[in-house]
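Consider the single chain below, provided in structure tokens and representing the form predicted alone.
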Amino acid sequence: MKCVLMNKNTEVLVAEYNEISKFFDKIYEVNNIDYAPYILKSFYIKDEINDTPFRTNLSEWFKGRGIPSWRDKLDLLLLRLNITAPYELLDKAFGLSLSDQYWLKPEDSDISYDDINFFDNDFDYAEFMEASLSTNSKTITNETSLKTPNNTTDGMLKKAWIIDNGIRYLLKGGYKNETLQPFNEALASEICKRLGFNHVEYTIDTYKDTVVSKCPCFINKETELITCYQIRNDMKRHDSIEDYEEYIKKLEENGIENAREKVENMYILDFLIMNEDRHLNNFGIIRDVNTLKWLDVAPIFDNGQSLNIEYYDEEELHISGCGRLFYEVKPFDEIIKVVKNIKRIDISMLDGVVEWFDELLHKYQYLTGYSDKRILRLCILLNRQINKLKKLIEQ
């Protein structure tokens, strides 16, 4: 299929898309490389667009928009969707997403972005949500249920986009038999709210007796999320603090105000909740898709892998842990050192947050089955981290 890769209403390139392999067999022309997915620009060399790595990376980028192979209970989801692989969903809805404005337009089609984008246009989600989050679900037979932004969601957790009172929300469950992720998201939101950090607001909800987190989409039809991974892709890798410093410099060069402090806020949160999974695809910047102006650091999101979630043992309280600082895995006590002025934090704003978390966990204890011992240990960990931050501030 000959098609045009679009960024909202701007033609990026014309290519031959193989609907069977889901790869691009040929690129005919590149019209606006500046409007291409950010990660592709570093591979672009004029007159070599069909040579590797540009065409290959275009194909990999598009395939990477699909549900990943490591999604929890993926086999069951595919069975319910009546497909054999996640990439089969990619062209069901033009490759549209709620994280950016890229889509594939058949060359002979007169369809417009306004007709199909998921920011303005409603979509069926009930069957997909059930297939993703329910313990029991039937096979989807309605083809319109596959024309949703759920086709282009990343990450390992079971999730689904829904529409509630006109607002696009993402629901996320726990991982396998663990259900702490939604509570960690809610805790992160509460901490950010108290400390004044820009963040995505997560709340706790339930779906068929399953605890889920619920957050609004933080992208609109004029913007896109560009992850740190994309930005760092064309920069030298050092495996040291230099990677962090070069990233901050890049943000500042592109006009983002208070970039260092905003990124520091994310690592302060990670220290407080012991977030083990701050990988390069769950933070970044927001860019205007019309002007290509870098607008701001993305609000803090995706904080579920926290509070020693990987190491919980009913018989032992694990108090150690490591997080991620770009390409390095380091103890949280080391990562927090990137914060230049820790004394700017008013730690008193966290007074009572441990009790707030304890109450939240007990409220849903009838669904999670958490023992009082586990809830106590989670609160002990949180309280310990708050006190450690307090001591750093008072030094």
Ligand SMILES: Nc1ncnc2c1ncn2[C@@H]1O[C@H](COP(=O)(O)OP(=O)(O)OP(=O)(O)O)[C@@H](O)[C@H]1O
The other form holds:
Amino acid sequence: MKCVLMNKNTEVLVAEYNEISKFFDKIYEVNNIDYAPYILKSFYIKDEINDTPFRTNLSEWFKGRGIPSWRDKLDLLLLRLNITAPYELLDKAFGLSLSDQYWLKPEDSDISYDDINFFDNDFDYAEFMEASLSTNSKTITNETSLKTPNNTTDGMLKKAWIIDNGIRYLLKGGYKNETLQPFNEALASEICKRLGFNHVEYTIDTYKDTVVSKCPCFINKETELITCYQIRNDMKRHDSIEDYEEYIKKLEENGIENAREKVENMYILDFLIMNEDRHLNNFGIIRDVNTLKWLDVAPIFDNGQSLNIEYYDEEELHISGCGRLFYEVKPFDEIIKVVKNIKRIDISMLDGVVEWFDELLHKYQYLTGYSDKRILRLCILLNRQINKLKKLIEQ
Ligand SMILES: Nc1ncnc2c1ncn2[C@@H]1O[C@H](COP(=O)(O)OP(=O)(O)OP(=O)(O)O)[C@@H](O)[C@H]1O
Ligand SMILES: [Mg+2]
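Okay, that's the form predicted alone, but what's the structure of the form predicted in complex with the named molecule?
Whole complex next, starting from this chain.
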């Protein structure tokens, strides 16, 4: 099918899209390379669009929009959706997403972005939500249930986009039988709120008997998320602090105000909750899709893999675990050193946050089945990190 890759209302390129393989077999012309997905731009060489990695990377990028092969309980989800692979979903809704504005327009159609985007146009989310988050769900029978932004969500955790009072929210579950992720997300939001860090607000919700986190979409029709992974893709890799410094420099060069402080805030949060999963797709920037201006650092999101989630042991308190600083995995005590002036943090704002977390965990104990001991241990870990940060500030 001949189609146009669109960025909202801007034509990026015209290509032959193979609906079976989901690859782009040929690129006819590139109209606006600046409006292409950020990661593609560096592969573009004028007059060589079909012979360079550009075309392959276009296909890779498009396939990468789908639900990843490492999504928790993917086999079950596929069975319930009555499909054999996530990529079958890719073009069911023009490839649209709620994290950016790219879509595939059949060349002979006069369909417009306004008619189809998921920010304005409602979608049938009930069946996908059930298939993704429920423990016992039927097979989807309604084809419109496959025309949702869920076709283009990344990430390991079971998740579903829903609409509540007109607002688009992402619901996220835990990994396998673990249920701590939603609580960690809620804790992260509470800490960010108290410390004044720009963040995505996660609250606890329940779907049937499953605890989930719920957060509003932080992208709107004028914006897109560009992750650090995309930004760093054409930059030299050092496997050292240089990677971090170059990223900050790039953000500053593109006019993001207080970029360093904002990225530091994310590492302060990671220190406090011992977040192990700050990989390069878990942070980034927001770009205006009309002007291409870099607007801001993306609000802090995806903080669930924290508080030693994988190492809980009823017998002893584990306090190991490392965080991530770009391509390196390092102890949290090392990573926190990127913060130039830790004294700017008013740690007294965290007074009472451990009690707040304790209460939250107890409130949902009837669903999670956490023992009092586990809750106590989680609170000890949090308290310990807060005290460590206090000491660093007082030094
Ligand atoms: N509130 C939101 N608004 C818009 N896009 C979002 C939002 N939350 C997440 N996303 C997008 O969805 C992707 C997956 O979400 P998230 O990182 O929270 O999931 P995850 O399963 O925890 O990921 P991981 O595999 O890193 O553990 C994000 O990388 C981002 O592109
Ligand atoms: Mg993520």
